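Below sits a lone chain in structure tokens, taken as the form predicted on its own.
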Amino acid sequence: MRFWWLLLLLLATFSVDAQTEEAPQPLPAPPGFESWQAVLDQARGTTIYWYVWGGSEAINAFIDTFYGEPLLEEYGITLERVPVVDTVDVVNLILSEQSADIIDTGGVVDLIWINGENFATLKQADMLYQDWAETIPNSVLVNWEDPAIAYDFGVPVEGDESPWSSAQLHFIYDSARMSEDQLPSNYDELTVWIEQNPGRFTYIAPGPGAFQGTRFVKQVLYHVSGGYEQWVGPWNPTLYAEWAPRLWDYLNVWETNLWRGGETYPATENELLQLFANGEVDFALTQATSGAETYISQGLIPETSRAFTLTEYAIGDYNYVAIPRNATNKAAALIVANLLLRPDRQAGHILPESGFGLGYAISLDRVNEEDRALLEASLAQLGETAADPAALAAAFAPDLAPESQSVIEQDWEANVLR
């Protein structure tokens, strides 16, 4: 059901009628709110902290203008964008606030990008704001009874949470370079394209910072075991144990053809681009729904490239944002959660030039029929650059438990990088 769902958003070909008959029911408040006025009451005329990754000029200089500008503009909010190199850095600082006893107001985080793991450690901490994010007013736009955003990485949102965009791992080449009949299609043609052309290919390492790399590892790992079916759910170590060894050798053989001999591998994202658009190397990485076009509007690699999937195992996931427990101004917060969810802002960010190029987190048959063309002339911009919006769906994989993210990164190491 997933996988159609997906396909259908991507194509924008829905046609149920967005109106219906019976009246909606009203949303509850925000907790510790009367009523949505009163939200935007109490943050009119405050400064929101937003922390987020920043690691991208183009994201960063999105973030300011398409969300700071109609925050000050509509609902007189300041927003401070406060960049971390790493999410696990935002967590650790709540994690010591609560240990200095700073724990229902007085945090310096008031809303925080975040999924995965990082959510998975505030929510066990107990130091989420809790069952608010089916309570703004645009949340009645995402389908929550999708799997893969009621869920993440495993562990129930359970309303702590509100997604703000999706991205799906896939592969990026050079069209001047090769043809689309010459492109692997699945990791047995992988392992045997990098056999045949020895030091053209390599990925991120896994590690923390470097999700793509580890993501990348983890669908390898649905190869060799045989599907991604058996790992939904809770992380299963007598399962990982039983494959691991198999990942690893498979891994490993390909590592006398990787480039430089499998000796070094490229530790973010941009750096493999790097390699890609030196041609040192002949694939890069992209979790962008926009694909090559995201990086080309940024000049970082030829206007040739363009972005394709193997037929199996693209691991796909939400990104959201959260309000720590301790927010001082979770007014503001709830109001930019809203926004980001917003057609307009959604449209937006899909596009490459956001530097995001991701896809929607709201569904195309919950808005009306303004807003549904809106959405679906921002897809059909993303042109030849991207990949086959039906392929990327039907090769759609779940990702793994979030502690499964630091056991593979560190057996990695130890059992492929050394």
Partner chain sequence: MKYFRWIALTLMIIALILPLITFLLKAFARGWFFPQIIPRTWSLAAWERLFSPQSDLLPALLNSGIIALTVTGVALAIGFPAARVLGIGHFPGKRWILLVLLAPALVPPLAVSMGLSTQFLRLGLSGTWIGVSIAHLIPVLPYVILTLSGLFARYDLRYEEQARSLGAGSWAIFRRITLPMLWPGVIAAGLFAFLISWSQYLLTFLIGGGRVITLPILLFASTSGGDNAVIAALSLVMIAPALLVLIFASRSLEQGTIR
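Coords for the form predicted together with the partner chain, given the form predicted on its own:
So it's only the chain below, everything else dropped.
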């Protein structure tokens, strides 16, 4: 709240004294609105329908209180969270509204938690409210120059969705079963580890609904091909054709020593977590900045679980919220998107209590001293169950272009699973 007033004040100073060069550029008003104040006025006393993946009661409860309460108290907005099994259901809902000629307003969905393919589908169908994400006040805290934010699975964001948090794929182990110095630190060491510990490692089968598995295979592809730099940019089928055989060879060398001899693989993140929790395998995968704690606090894995990362190629990305073109309550949706980026909310969502514990979407360099201290304190609070944030940052790699997704999934099935 304080930050928000500060920003208003800055904006006010700017309009009074146009010569002040240090004042930031005033943000344009969101499309269809006169000013941010108009957004606030229009949203007061309304209800927003926010469609969110509902697979975790912890996340559900967190959203209802951590965002629902300030929305009601500070902005007079009632939050109705709609739980969904899979975001693609919401995409279908919006597309059927489109075919019923509900195009510019009158839709049931005001805001969606989204990324990747679903974003691409709605963008392609021209069913997104456009050019708004860089107009909300807190968007100045986001580093839009970072390609990992400006491109969602390679699709340019172009102000059509606003980031909420970040995720980065890394590992979980059980400190009661193995010590830190027994952990592999890169892919070659992992290969040796698998050979020495037959049946104790597996990964999630790449496939629709299990993007973590696909992502893990991409990480191995980066390793096999000697780095991610050459893969940045549009999808390069020639480069892929050159390296794919080596990738499948690499994974097939592992296979006989994997869990169940690689005859079958866990199909989802949760199946892998359960194998890990029941002691069938020694590593699980996580995307959370808060590492193992997110799952420990839900009783899903043993309390002695810890997170760690290999030194290279931990693929990271951002997740976003988007507003459908036919959203009925765009004003309130803008306010929620803005609230998600507010430093005090960001400092809260990275903690395991949120149920997801994902990383920041805002940049520490762009907030004021006070907020920076707050955000750093939250990071420090993550403690020993999380991987070292510095190690994660050092191992960061961007994702491949979206075309790679289905190609890798199909080729993996043909070359590794069979």
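On a predicted model such as this, the values are computed, not experimentally measured, just so you know. Residue numbers count along the first chain shown, from 1.
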Rigid-part rotation between the two forms - which of 114, 67, 165, 284 lies at its hinge: 165
